[in-house]
Structure formats: structure tokens, C-alpha cells
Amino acid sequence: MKVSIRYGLCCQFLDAPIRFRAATHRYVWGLEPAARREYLAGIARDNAAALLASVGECRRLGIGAFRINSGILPLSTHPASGYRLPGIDPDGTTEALFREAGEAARAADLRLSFHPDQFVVLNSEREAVVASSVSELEYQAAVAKLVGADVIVFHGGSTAGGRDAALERLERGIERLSERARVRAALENDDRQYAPADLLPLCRRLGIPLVYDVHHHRCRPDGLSVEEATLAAAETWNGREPYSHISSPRDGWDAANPRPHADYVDLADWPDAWRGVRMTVDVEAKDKERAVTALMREIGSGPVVKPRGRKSGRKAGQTSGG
């Protein structure tokens, strides 16, 4: 029987042997140019293998989805030492290594994402931070279209000069996308400056779907229910399948600050609205596959496979502090 949710892991693993390689612009930029091309070309190459087993272990695990760690090419977009993946790949071995990843995940029914950090900010009032966050988000469709990533998921950002201001400011950012990106855009609600009542008449105008985090939407509320939103946000993806995000708060709801995650997903945090509803949803714990996996054991999706290594010991109702 297929299932209703489709769950997914964030980034990297805790157990499984995979690890994505980083680089820093100062030991980069410290090389001759040749050495330059040559260490990036293997951290790309790494990187490009590292999803290419991901993708694997996501299927051998039953995780439903995957969200690529923005920095898989690194540096792709400094300013400085910047490039561009054919650049430092003549051959064409990384973009193989790519191709041959997203068709391993378009066989194992895998959905594949991207979640750029925190500095794509499109409607900052400095054109500048602008500026960096389309060429951040073009490199990203780029890449997603290679692996067949459909979703590439930002906060709002800004609120400088009032919500009203800089939500116009948002608009005009993501008018500035290229198709490549736009088709690939959503927006996510987050937890301290845009609900997801602030972002629906926008993503709604915009054809742009809403990303419901239910975390963020506990942590900022809105007057929407939980099962209001998770509608609302649903029916934004115009019959697309949803994505949504779930974690759990480290210290527990009554925590001064609730916003930090804790390593596993607490079931009461689970909305009922939920259940029995088509939808990817990223399970954003400090624990990756072993909360994945626990979730997906209790909420229920059929047999799972243990993670590799030790065991955690906690059940997918355990917070790591309260």
C-alpha cells in the first residue's frame, strides 16, 4: 500500500559513512589557480558521489526525500573565488555523477530538495544582499535541475520599513528568478518575522506554493489553526504534492526560547490534520535518520530498516531536553 507521508532527512547523516565536503574562501584563495580549479573540482566530485550514495542509503532506509546541503558545490557563488561546475569540471564527470543521482532518486520514488541558508535574504533593502541571494538561488535551480530537485524552499527575510514594504520588496526579488528557479520557488513561514497568514496572500498572487512549518507556525502564531494552515498551504501547490516541516522544541514548549531542535520528533507534536494526508515532510532533528526512522516507525509507513551504528536508545516521543 503506498503510503500517505512521504519522510524526509535533512542534509547528512549521523550513522550512514556519507559526508559532504566544505571549503573556505581563505585556504581556497590561498592556492595557484591550477591547485584552486583541482581542489574544488575533487570537493565537487566528492560531493557529487556523496549524493549519489545518499540517495542509497535514503532508499535503503524507506526515507521518502532528501534536502541537499546548499554548499554541495562550495564557493560556487563567492564573489572572489566563485565558478562554475563546468568550469572545474571539463570531463564531465561531476555532472555525470549528478545526473546519475537524480536518476537514482526519480527510480526510488525520492523527492529531492534545496533549503538555502540563512544570508538569502531577497528583500533586503541593500541591493547588494539582493543581488547575492538571486545568484545563490540561480545556482541552487541550477544544481536542482540537474539532480530533478522540484522544491527549493526560503524564508520571507526582511520586515525592515514594516511587513507591508518589505513583502512588496519580496515580490519584485522573486520576479527577479529566472523560470529555472521560479518553477523550483517556495516559500517557507518561519518562527520570529512571517506567519504563514503574512505569506499566503503573497505565495496565492504569486503562484508561488507555502512551505508549512508547523514548528515555526507554533512558535509564531497567526489566528490559523494548525489544520487551517496545513490546508491553506496545501491548496497552494495547485495538486502538487505539499511539503511541510516538523521538529520538535529541545527544551520543551514551555522553554523561554521553544525555537531550538531537539534531536528527536515528539508524537504530540504531530498534527492530527496530518494524518492520512499526501505530503513530504522534513524531519528537522538533530539525530537525522535515527529521528527519521523513528517517526516513520511510529506514525506508521510500513517496515523500516534500522540506521547503521549504535543504537539511540530514545523512542521518536522523546525530546532530547524536556
The other form holds:
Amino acid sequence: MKVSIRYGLCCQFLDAPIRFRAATHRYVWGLEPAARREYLAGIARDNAAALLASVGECRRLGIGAFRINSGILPLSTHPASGYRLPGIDPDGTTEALFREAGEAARAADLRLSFHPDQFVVLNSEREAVVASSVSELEYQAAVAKLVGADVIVFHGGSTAGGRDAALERLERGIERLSERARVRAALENDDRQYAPADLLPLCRRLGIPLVYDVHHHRCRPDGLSVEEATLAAAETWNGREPYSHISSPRDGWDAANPRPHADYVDLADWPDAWRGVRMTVDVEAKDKERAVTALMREIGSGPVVKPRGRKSGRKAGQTSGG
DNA sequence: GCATGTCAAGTTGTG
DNA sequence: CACAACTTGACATGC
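Right, the form predicted alone is done; let's see the coordinates for the form predicted in complex with the DNA.
Below is the whole assembly, all chains and molecules, this chain first.
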């Protein structure tokens, strides 16, 4: 019997010996073209293998979703040292590995997603920024299709010129996406500029679902209750499984800055409105799979009781408040 | 082997 | 105008 909440891990593991490789433009630019291709090809192959291993580890741990790092094919969209997968993978070995990872994910009922970082601003006032954002989203959409990821989530972006004008630009930006990117696109409320209420009208009009981040909502409230936002966001998924994010403030809610993420999710931050709901929830916590499995245990254990102790680790007990 | 400086990208807010 | 905050580790290199 499937549990109602599908818990998600973001991008990497703490305990499992699975590592994704990265690359810097400065380094690869100093290599001869052939050596550069070989270097990047090795990273791509290793990262595809790491993704396959990640799927296995998530299944072993009972984790139901995995966010794929934007750097899975590092520098792919760089204006100078960028490349496309077939160009560095002529015999298709790496592509086959990606497909295998995707098939393993489907077999394990593991939901895959992408989340481009802050450089993707579809509604920038600068055309060059919009163009590179489209390019980045198209690259992620290509990999998403390859591995069967159904969600690429990004933020509302800029508010320059006023929120209304910026939302208008966002709509134009979304229109520039290919079908492949658009069907996977989702918007997420952020902690400074765009609250759920700011994005919901656009989401409804364009049929773009809203990924509801409850931590961001608590940092930037909009008059909607957590329950109202949860329901409104869920409706934008139009029958697909809704997607949410959760995290706890590193220094507590009363801190001058409640935005940085804590190592673990405090059970007190888990919304009551999420109990018994069918939904994917990415756990954005520094302690990665430890935090995901800890939360799964705590929620699954029924009554809201603080766990006695946490698995031995770097900073044991640091979140318990002394 | 370990410490270190560096890393493609945007936007906003502060000093 | 310059810079930090977002986040943040991982890379190659130099000792």
C-alpha cells in the first residue's frame, strides 16, 4: 500500500558514497578541444552512473523522490565551453546509462525533478538573461525527458518594473519554452518576492502548476493560510501528484534571518494540513538523506513526539535546542 | 596528503 | 559604487 506522502531528497547524499562531479569553465578552457571533450565526457559518464546509484540508494531507504542537480552535465550551456550530450558521447554509452537510471527510477516509483538555480530568470529585463535562462531550461528539459523527470521547478524571478509588469514578462518567457520544457515547468513561491498568492493567477491561467514551499511562505506571507495555499497549489496540479518543499529555519523563526535551512526538519514545522495528503515533499535539509529518513520515521510514528536522539553524526543534537 | 583559492551565470538590498 | 546574500561544495593546484 502506497503511503500518502512521497518524501524527496535534494541532489546529494551525506552517508552513501555517491558523489556527483563538477567542472569549471576556467579549467576546461585551458585544455585542448580533444582533451576537453574527453574530460567532460568522463564527468558526464560518472554522473550518469551516480544517478543510477542514487536511484538504488533512494529505493533502499524508502525515499520516493530525488531532485537532480543542475550540474548533472556541467557547463553544458556555457556560451564558450558548452556542449551537447551526443557531442561528447558519440557511442551513446552515457545516454544509455541515463536511460537505465530513468527505467530504474520508474521501477522504483521514484519521482525525479530538476530545480535550476538563481541564474535562471525568465522575466529579466535583459534579453540576454532571458535567452540564457531559456537555454538552461531547455537543457534541463532534455535531460528530464531522457530520465523521465516530470517536473522542472523555478522561481518567479525579478520584480523590476513592478510585480504586474514582471509577471507579464514571466508569461512571455514561459511562452518561449518548447513543449518539452513547458509540460515539465512548475513555479515555486520564493522567500522574498513571489508568494503563492502572487503566482497562483498566472499558474491557473497558463496551466503551470505551483510547487508550494511552506518555509518560503512563512518567510513571505500573503494572507493565505498554510492550509489554503496547500489546497490552492494542489489544484494547479490538475490531477497530477502535487509537489511541495519543506525546510526549517537554521536559527529558529525568531532569528533576524529565518531563511537559511537547518540540518533537519523540525516536526513542529510540518503543516497539519499535510497529514493524510497525497503529495511529493522535497526535504530541503543540510543533512540530506539522514534528514529525509528521520522525518519519515517521525511522521510515520504517528503522534507528534520529539525523537529521543538523532543518529550519531557531525553535530549531534544541535537542532534540539539544547 | 592537505590546505587553499577559485568557481559561468542574476537580482536585490545594504553600506 | 561595491559587495554580500542567496548556497556551498568541489575542483585543480601548490606546498
